[in-house]
Each structure stands twice: as structure tokens, then as C-alpha cells.
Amino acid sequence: MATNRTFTMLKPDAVEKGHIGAILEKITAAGFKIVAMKLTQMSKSDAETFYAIHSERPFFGELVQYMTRGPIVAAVLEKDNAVEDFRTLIGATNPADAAEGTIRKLYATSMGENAVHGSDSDANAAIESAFHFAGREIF
């Protein structure tokens, strides 16, 4: 996957609250181009498996719990420089540490429920992408 390309989900709190649509907004105007997304919901294993990087840390089995409570929408997004652009674009894991006009300033309301998830290199974007996406459903 070229370095131009990133993977974000939004996840099911911002699902919940309606805010796909402003979200998505703010991504498009941001300049990003969607290449790929869905619609979907992750079970238990796949939650476990996506973040196997945190398994030993004390908010595993929340996490896991919170990401499978409902549906989430995964895009695969494409722009020059495209991973730390859209790291700016949502701003600080935690919402109340997150610049004005933030994704997660604007609809997270906790670390824990920060509304949505960017990766944080290259080579996790292609990981990431490829654990949602099959290549064929990438343009």
C-alpha cells in the first residue's frame, strides 16, 4: 500500500450518535478521497485480534467490549501524507486534550469513546486496511 493512504473506523459511539455523515464531512473536506468503506461490525475475535497489541493492558477486555457493542463504518482514505494529515484531522486520544475543530473534539466524549480510530504509520494503515478490506474492494 502506498505511504499516500490511511485507515480509519468510526467507531460504534459515533455510530450510535448519528455522526457519520458530519464525520465523513470533515474528512472529504479535509481533502481526503474514501478509496474504500463499509458498513460493519466486529465480532469478539475480530476486536481481539485488530487490537492484539494491547491484549496485556488493563482496558483489553472494555475495549474489546466497546468496539463490538455495534456497528462501525471502516474506509480505507487517500491523500498525500495521508497518515499524519488525518492523526491532526482528529486530534488527541483524548477529547479533552484534542485541538478546536477536531474529529474527537467535535464527537468523542471520553478517552475511552473518542469516536474514531486513525492509524498511527504507514505500515499499520496497510495492516489495518487489509484486516478490513480484501484488495480487490480498495480503488
Second form
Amino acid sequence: MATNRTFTMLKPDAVEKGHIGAILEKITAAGFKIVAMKLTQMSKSDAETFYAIHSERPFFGELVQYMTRGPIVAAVLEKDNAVEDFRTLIGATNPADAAEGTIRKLYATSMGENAVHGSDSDANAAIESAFHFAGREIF
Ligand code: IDP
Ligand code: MG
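Moving on from the form predicted on its own, please list the structure of the form predicted in complex with ligand IDP.
Starting with the chain above, the whole complex follows.
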């Protein structure tokens, strides 16, 4: 996958609160092009695999419970410098620390329920996109 792409999820809290449209508007207004997108729900084993890097962390069980409790929007986004620029757009993991105007500052509830995921590297963007999408679903 090209390195000008990143992977995102609008997490269950954002979907439950009806924030899909507002968040997608922020994303496209910031210059990201949507090249794959779907409403889906992760199983327990999906979430355990997706977040395997955090399996030893004390919040892992809570994270899996949260991420599987309802539908998410998964998407692949394209823009120059996509990974870094998207992390800037979403803001810090803890919304209390997130900059004004960022998606997490606007829509996240807490460190755990923080509305949106953004890949942290080009390599992880490719892995995470392939986890959620078949090649023919990415344009
Ligand atoms: P990131 O999403 O900003 O990259 P990570 O450290 O990779 O943050 O953590 C992955 C996800 O795990 C976070 O987005 C959040 O949903 C959850 N998480 C991280 N730290 C905590 C915590 O201390 N308590 C509960 N959930 C957490
Ligand atoms: Mg992360």
C-alpha cells in the first residue's frame, strides 16, 4: 500500500453518539480522500488481534470490551503525509490533553473512549487496512 495512506476507525462511542457525519466532515475538510469505508463490528477475537500490541497493558480487557460493543466505521484515507497529519487532526490519546479543534477534543469522552483511531506508522497503516479490507474494497 502507498505510504500516503492511513487507516482510521470511528469507534463505538462516536457511532453511538451520532457523530459519524461530523467526524467525516472534519476528515474530508482537512484534505483526506476516503479510498475505502464501511460500517462493521469487530468480534472479540478481531479486537484482540487488532490491538495485540497492547495485550499486556492493564486496560486491554476494557479496550476489547469497548471496541466490540457496537459498530464502528473503518476507513482508509489518502493524503500527503497521511499518517502524521491524521494523528495531528485527531489529537492526543487522552482528550484532556488533545489540542483545541482536534477530533478527540471535540468528540472523545475519555482516554479509553476516545472516538477515533489513527494508525501510528506507514507499516501499521498497511497492516490495519488489510485487516479490515480486501484489496478490491480499497480504491
Ligand atoms: P492511540 O489510539 O492514540 O494510538 P494507544 O496508546 O495506541 O493510543 O492506545 C490504543 C487505544 O487504547 C486508545 O486509543 C484508547 O482507546 C485505549 N487506551 C489507551 N490508554 C488507555 C488507558 O490508560 N485506559 C483505557 N484505555 C486506554
Ligand atoms: Mg496507537
